[in-house]
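Here you get one chain, nothing else, as C-alpha cells; it is the form predicted on its own.
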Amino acid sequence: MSDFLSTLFPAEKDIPTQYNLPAFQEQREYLINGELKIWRGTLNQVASPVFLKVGDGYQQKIIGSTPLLTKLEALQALDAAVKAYDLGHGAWPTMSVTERIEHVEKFLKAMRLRRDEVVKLLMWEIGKSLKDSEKEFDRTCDYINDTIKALKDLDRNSAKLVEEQGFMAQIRRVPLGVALCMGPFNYPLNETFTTLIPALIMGNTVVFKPAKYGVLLIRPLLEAFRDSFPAGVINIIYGRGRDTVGALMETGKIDVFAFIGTNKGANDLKKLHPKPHRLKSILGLDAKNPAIVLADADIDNAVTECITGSLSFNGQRCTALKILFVHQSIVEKFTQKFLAEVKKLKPGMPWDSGVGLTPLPEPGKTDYLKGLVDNAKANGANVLNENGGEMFHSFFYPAVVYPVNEKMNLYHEEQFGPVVPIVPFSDEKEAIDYVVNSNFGQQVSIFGNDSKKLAMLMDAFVNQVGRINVNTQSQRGPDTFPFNGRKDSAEGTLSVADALRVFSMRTIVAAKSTDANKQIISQIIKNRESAFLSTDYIF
C-alpha cells in the first residue's frame, strides 16, 4: 500500500497543463477603507497538500505566500470599517436595500469572471477535488443570489403599516454593526460567505479575514471586493489570529463575531471582548454526528449514506458522520458492504477524474489521525479494511475501526478526517445515551423503517440536536433550511433566510392612531422624506 500511496504524487511534467497553476503566487495585497494596500513586510508560504515527485524524492509543493501583517494594520482595518459605519449613519447603513442589492449584484457578477482560478486554486490549496471544487463556487455563487431573492421577499413583507390596539407601526430590519467574519479551511468560499454576504447586505460593514488554509483562494476577488463596495464596507486582512482577531476583540468595537471553527477558538476569542453582552456571536463549531443504523434498516440504503456521509472530501466536514452506531444483528453485513464501497474509492491528486480521496491540507493531521487509530487498537478495535490507516506524507488511506467504544479516544474526539469508527448496540438507549450526554449536537441520521422506532428516536433527539435526518446522511443542504447545532456545535441559525435575520435586528417605529399623526405619517410617506419609514416594493 505504502508503494501504492507513492505513485499517486506526481512528477511537475506530469500535472495536466489546464489544472497547474501559471506560477508562484506571492501575494502582496491587503485591502483597507476602499484600497489595495501593498505590504512589504514578512510573509506566510502556503504549502499545498500535494507532494511533487522530484527524483527518487518527494517535495512539499509551495505555491505562493501571504501577508502576515500585525496588529496595526488589523486595527486599521476596523478604524476604517467603524468610520464607514459611523454609530449607524454612515452611507452603507444607511442606504436603501435596493441600492445595496445592487452592490453586491455588482460583486458577483465580477466574481463569476474569476471562477477558474478559486477553483485552481480551491484544489491546489486544500486539495478539493475539481468537482467538490467547482461545486463549491457554483453553490456559492447561488448562495448570493438566493440572499439577494430573500432580501426582496423580507423587505416587501416589510413595507407596510400595521395597526394594533391603536396603534399605527412599521417593523424593519437594520443592522447591527461592525462585523467580524473567519470562515473554515474546509469551505473557505462557501461557508465564509454563508455570512459575509448577509452581513454586508444588511448593511453592516466588515472586518473580513481569510481561513489558515484556503486563503490565496480569495486573492482573485479583492478587485471585486474593492470595486463593488464602498470604502470601509469591507476591509480584507490576512496574518496570525494572534497577531490580528485578538487585537480586535480587545478594543470592544466589534458588534458582530461571525466565526466557523472549534468552540474552543470562539470562546478564547469572545473572552477578549470587554463587553460581552454587546456582542452578537454566529457561529458554526465541532460536531460528531452520529448514524444509529437500526435492525430494520435497509442496509444498502444505509451502506451508500454513510459512505458519503463520513468519507465525502475525505471526512472534513462539520456535517460529516463521525461515528456510527450499527444494530449488532446487522453489524456484520453492514460491514462486509461498507468495506467493498471504501475499496471502490479512488484515492489520487485533486485534478483526476472520478477522485474520491485527496491529500489533507493540515499540517500534522495524518499523524493526529494515527494516533486516534493507535489508540482505538490498543483498546480493543481492529482496522477491517485492508490497507486502512496507511500514510504516505498528506495521504491518509481511510480506516474503518471496528468494534469502538467508550474507553477509546475516536469515541468522544471529532476526528475530522477519514477513519470511519463503528459501534455496536443492542438496545437503541445506548445511542440515544450517545447523544444526550455529548458535547456536540448538530445532526444525527436515523437508518430504518419501524415508523414507531423511528418516531420515538425522533421524539428523543429534537432537544438535543438542529436537525435529525431519516435514511439519509447528515448535510446542510438545502441551504433554505435552517442550520444550527446546540451545545458546542453552534450558535444562531444561518440558512438564506435565517443568515439575514441574524445579522440584523428589528427596529419600529410607532404612533398613536390619531388623525394628526396618520397625516405625518402619510407625508413622511407620499413625500419620501424617511429612508426607513417607506411602502416602496422592490420587485
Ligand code: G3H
The other form holds:
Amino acid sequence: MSDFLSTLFPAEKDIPTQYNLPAFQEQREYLINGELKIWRGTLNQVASPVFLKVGDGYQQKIIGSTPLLTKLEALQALDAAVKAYDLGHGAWPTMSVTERIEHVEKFLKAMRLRRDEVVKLLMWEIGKSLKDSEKEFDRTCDYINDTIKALKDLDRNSAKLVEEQGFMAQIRRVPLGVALCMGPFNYPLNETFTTLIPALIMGNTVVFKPAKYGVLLIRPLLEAFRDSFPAGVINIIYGRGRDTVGALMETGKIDVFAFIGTNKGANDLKKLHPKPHRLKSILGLDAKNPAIVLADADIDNAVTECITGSLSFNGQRCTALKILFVHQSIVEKFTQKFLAEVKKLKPGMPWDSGVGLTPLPEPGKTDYLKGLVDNAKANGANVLNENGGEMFHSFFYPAVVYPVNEKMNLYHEEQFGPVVPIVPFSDEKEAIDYVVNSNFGQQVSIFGNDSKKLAMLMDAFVNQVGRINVNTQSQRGPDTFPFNGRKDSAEGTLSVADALRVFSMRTIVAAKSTDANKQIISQIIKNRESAFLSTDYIF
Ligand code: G3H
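For comparison with the form predicted on its own, produce the structure of the form predicted together with ligand G3H.
What follows is the entire complex, opening with the chain shown before.
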C-alpha cells in the first residue's frame, strides 16, 4: 500500500454534494419494441472505480445495478428490430430523410436535458474527470448535429437524375438492415453514439448493448430513445456478452455489426454469424500508436503533446500514444522534461478541480499494469519517475519506463493505461520497422523539424496506418476527419460523413433514356408517386 496515494480517496462526507450520486441506482428497465420493460431477474452490480474512506479502511463504492438479461430478452430485442425493419418495408427504412431527421432532432433535444445526470455517471462509472465527461457529452451532441447536416448534404446531392451513356438514373443511399451496436468503456457515450446515430438516421433498425463499464449512464436516455423513435427501431439490452450478443449473431439476422473493442472480441462475435458474407462490420479495435521524436524536434512541444497523448484519461484512449521512440541524442533532455510534466499532473477524484489522473474502472487493471512494469524491469528497464507505478486499490500512478526494448511485453502489448514506455533509438529505421512489423495500424506521431526527414517518415507510414500526425499527438478528432486503421486496429472508416456511408448502400433506379421512359420518370417525379425517385430538396 502506498502512503503517497492513500490520501486520494475521500470519505463520503467529503464529496461535494453536487457531484455525489443521489442514491443507489438500481436499474431494472430495458427497451424493447418501444416499451420500457422491467427486469425481475438477476442484476449486475455496478462498482465505481472510486473507493471511499470508511473508518480505518477503504471500500469500493457500489453505485447501482443493471439488468443481467438472458438470451431470451436479447432475442426479443432482435425480433423487435427485425419486425421494425420488415425486410426493408418497415415504416422506418421507408420513411423520408426529412422525417427521420425530425426523430433524431427530437432525441437530441431530450438528450440535452439529461446532461448533468449523464456527466455525473461518467465520472462515477469510469472515473473520467468532470471536464472530460462534460466534453464527451457535448462532443456527442455536436456529432449528432453534424450528422444531421451531413445527411442533408448527402440527400441534396442525390436529389437529381444523372444521365450517362444513354441511361438516366437516380442514385440514393438506403439502409442495410438490422444493426448491432456496441461501444467501449472509455467513451461509453461518444463512441457508441458515433455508430448508433448514423445507423439509425440512415434507416437501419438497431439493437444496442452498452459497454462493460459505463452502463448506467445510458439509463437517463432510455425515455428519450423510447419517445423519439417508432417502436422497435431502437432496442437497448443489458447483460453479459456471451449470453446476449452471441445469441444474436448466431441467428444470422444481424446485417451490420458496429463494435468498438478488442480485435479478439470482434473476431469471436463475427465467427458466430452463419452467413458472414451477409454481415457488414464497422470495427474500432486495439492500437499501439507510437510517437517518434527525432533529434531536431522541438522538445517542449514534443513533451507537451506526448504527455496528453499518453496520459490523458490515464492513457485509456484507443488513440493514445502507447510507446515513445526518442532519438538517443535528446533522450535525456526529453525524459527530464517529460518527468517534470508528469509530476504536475494532479491525482485525484474525477470532480476535483484540475485533476489529471483518476482511478481506473477495470477490475484487475492495476495488477496487469504492475505486471508489465515488473516484466520490463526484469528485462533491464527502470521506472524513472518518483512514485512511478505505485498503486492503491484502483489507482495507478503513471510509470515512465526506460529504456524499453523488444524483449519486454510493454514493447508489444497495448497497455491501455498510465504506463509510458520510452525506447531510445539511433536510426529511424528502428521505428519504421516497429510500425511495419506491428499487428496494429491505427496512427503514428512524428516530431521533428527537418522537412526531408519528416517527408521520408510520412511516406514510410502512409501504407501502414490510418493517420500520421506531425508534431501533434494522435487523436480521433476533428470528427469530420476519417478515423480508421489497418491490421488488428480497425475495419471500415468512421467520420461524420463516412459513418452515413458505412451504414448504408447505394441503390440505383435506371432506365434507358428513351422518350417513353423520360415521360414515365417525369410523371413519377411530378406527381410525387415514389419516395425514392424524387428531386425534392431538403433545406
Ligand atoms: O478511444 C478512442 C477514441 O476514439 C479516441 O478519441 O482521440 O478524441 O480521444 P480521441
